[in-house]
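One chain follows as structure tokens, the form predicted on its own.
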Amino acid sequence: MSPATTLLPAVAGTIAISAFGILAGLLFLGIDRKFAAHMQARIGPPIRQPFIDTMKLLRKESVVPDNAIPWLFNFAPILALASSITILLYLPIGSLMPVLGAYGDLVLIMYLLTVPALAMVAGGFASGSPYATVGAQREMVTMMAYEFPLAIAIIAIAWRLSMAGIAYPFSLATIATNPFWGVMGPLGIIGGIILLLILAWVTPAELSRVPFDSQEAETELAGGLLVEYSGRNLALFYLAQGVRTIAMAAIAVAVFLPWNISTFVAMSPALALAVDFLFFLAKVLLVVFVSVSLIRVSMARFKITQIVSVYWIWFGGLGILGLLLIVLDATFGVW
């Protein structure tokens, strides 16, 4: 097989996934705002509002502060968007296998999830603003807090698949064909539900959404990390947030809800792709509603010290409990 034969599908897939991530990300940001508005007895903006905001920002000039580091200040939003799209290249979309699925697994995805946040941190420090500097420090603390329970959840799932004799347990293709719910008894299922709840609560922190948005905190830091950003640079960060929303929801779907309708109902290949894609979007919508909209409407912003306590003590403890239940289930075969 020639290099061109291998390269062209990868390039086409990357372009398609990039377009999907950006368009779907903006769409789900609009849906999230509409969900939140209705839960607060408001009409809210139209679902197309994120598209309108992005177009306005892209037409405006990006102002660089005098005391900023220009190249890093301008590069940070590009890195945030590019790394967010890269995560999607390793995730299945419905029954479509990942574009780069043969070259990475959940461990790589965990590392890639930190890159957009680090890009925001770098941009905050590069802006020279004291508000952004405080926001960048808070972002780093938040990252160190939620990575602990997230790692527990991923390792517990892969370990259980490995104990069931399944090869390559960290591979998303393996998880898609061998959902870990099918290898566990009652104790393991309870542990899996606990890990699912942990991922649901890690998602808003990963996306810098209420109640874990202390790094932006408009009432305290006037926008924090992004206080000095405007125009095209701010639009890129906004697009990155939309793509990360899809990526985090897709991770939850791939790990905990990997089923496709075509697996259970016979249909033509073309129809199966369409139906599974729509079913994937429905699962993403469910995850966004529960993990983002519902949580941010029902809770107030946490202090940075509370965020650390919540993740290291409460969710860390819950993660260890879920892991122990899965270990007991695998060790004693309680069914």
Contents of the next structure:
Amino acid sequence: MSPATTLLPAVAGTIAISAFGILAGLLFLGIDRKFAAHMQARIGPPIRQPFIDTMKLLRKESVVPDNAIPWLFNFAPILALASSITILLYLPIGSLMPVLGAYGDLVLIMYLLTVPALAMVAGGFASGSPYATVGAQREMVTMMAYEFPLAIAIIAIAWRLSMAGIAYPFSLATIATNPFWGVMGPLGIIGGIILLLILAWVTPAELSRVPFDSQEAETELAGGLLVEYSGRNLALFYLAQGVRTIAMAAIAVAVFLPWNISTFVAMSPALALAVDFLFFLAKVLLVVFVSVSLIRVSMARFKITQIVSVYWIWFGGLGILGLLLIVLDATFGVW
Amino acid sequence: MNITKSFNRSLWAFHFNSGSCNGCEIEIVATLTPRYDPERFGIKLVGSPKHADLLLVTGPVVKKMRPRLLRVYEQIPDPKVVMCVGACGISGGPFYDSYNLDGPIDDVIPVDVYVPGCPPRPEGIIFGVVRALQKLERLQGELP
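Structure of the form predicted together with its partner chain (previous: the form predicted on its own):
Let us now look at the entire complex, which starts with that chain.
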């Protein structure tokens, strides 16, 4: 193949995915705020509120503090948004296979997931504010805490697929086309449900939402990592937050809820694409509702020490239990 | 560039206590409860002045708070609105002849809207925000 035939779809796909990620990200942030408001018996902001907020932030002055490191301070929001979009490029959206699926797999995604968080840490340290520094340190601790259960959940699924004799078990295309629920017996399905719950609880920490938002904590850290950011830079972080929400939900959908309507009901290719895309949005909505809105409305913020013990001891232990069930399932077969 | 249009539906407030008795703070928090739900209009309380559009100042500005108030005011990125909540900020209120006052607020920073009351009711605070937006719109119209 000539470079033009491989490069052109990749570039076009990247532009399309960026537009989709940013628009859908803001939309889902708005839906999340509406859900939260209704659960608190409020009317809540209109669903397009995040768009209005972003427009306003883009029109405001962007202040760079005197004791900040300007290039890093301005670069961190761009890096956060760009790396969040990059994650989406490796994820299947509906029945559309990932744009860069041939170049990266689940392991790469696990590394990429840390990049937006690292960008926020870099931006926090570059702000030259004690609040942002404390926030950056907390973000790093949170990252180390949730990485372990997240890795267990994802590796266990891929390992089970490889035990079922499926080639390239870490490839997202393989995971999306072979739902792992199908290859497992009852024990494995219990293990899978446990891992699904763990992923649902890792999502709020990954997105720094309540109860795992001790790095942003308005009440104690005055905005933490983002304390010195304003105007355009804050808007970029806000967009990155939306794209990360979509990316995290898309990972949960791709690994745990990979079904498409078009595999069950016969329809024309164009219609299948549209229906699967809408079904994908519905699945993302379900994930956002459970692991962002529901958890953040029903809980108060954890302390940073509690975050570590929750993830390492409780979710880590639960993850090993789920992994054990899947191992037993793979060893003894269906019974 | 029309800034008031986007402020109309998205106004982030930062609350500054310059020596208030906490009465106005309680009313500001009451304004943010589900009963009044100002998030309907995109109004929310933020933790950092860098994120804010609206500065809510309460209290009569005691001497120690004057430099802090100036610093917080300067940290809010332009364009911004300042709202003085409560009688203390307008005139000093019950503390008008205290030895330790450097206020009222409009001696320290320019104020756009005053909300009287000791403390003002949540309805009053919401009305003040509406007035602030109207004032911004008027100023926008007068500009070339």
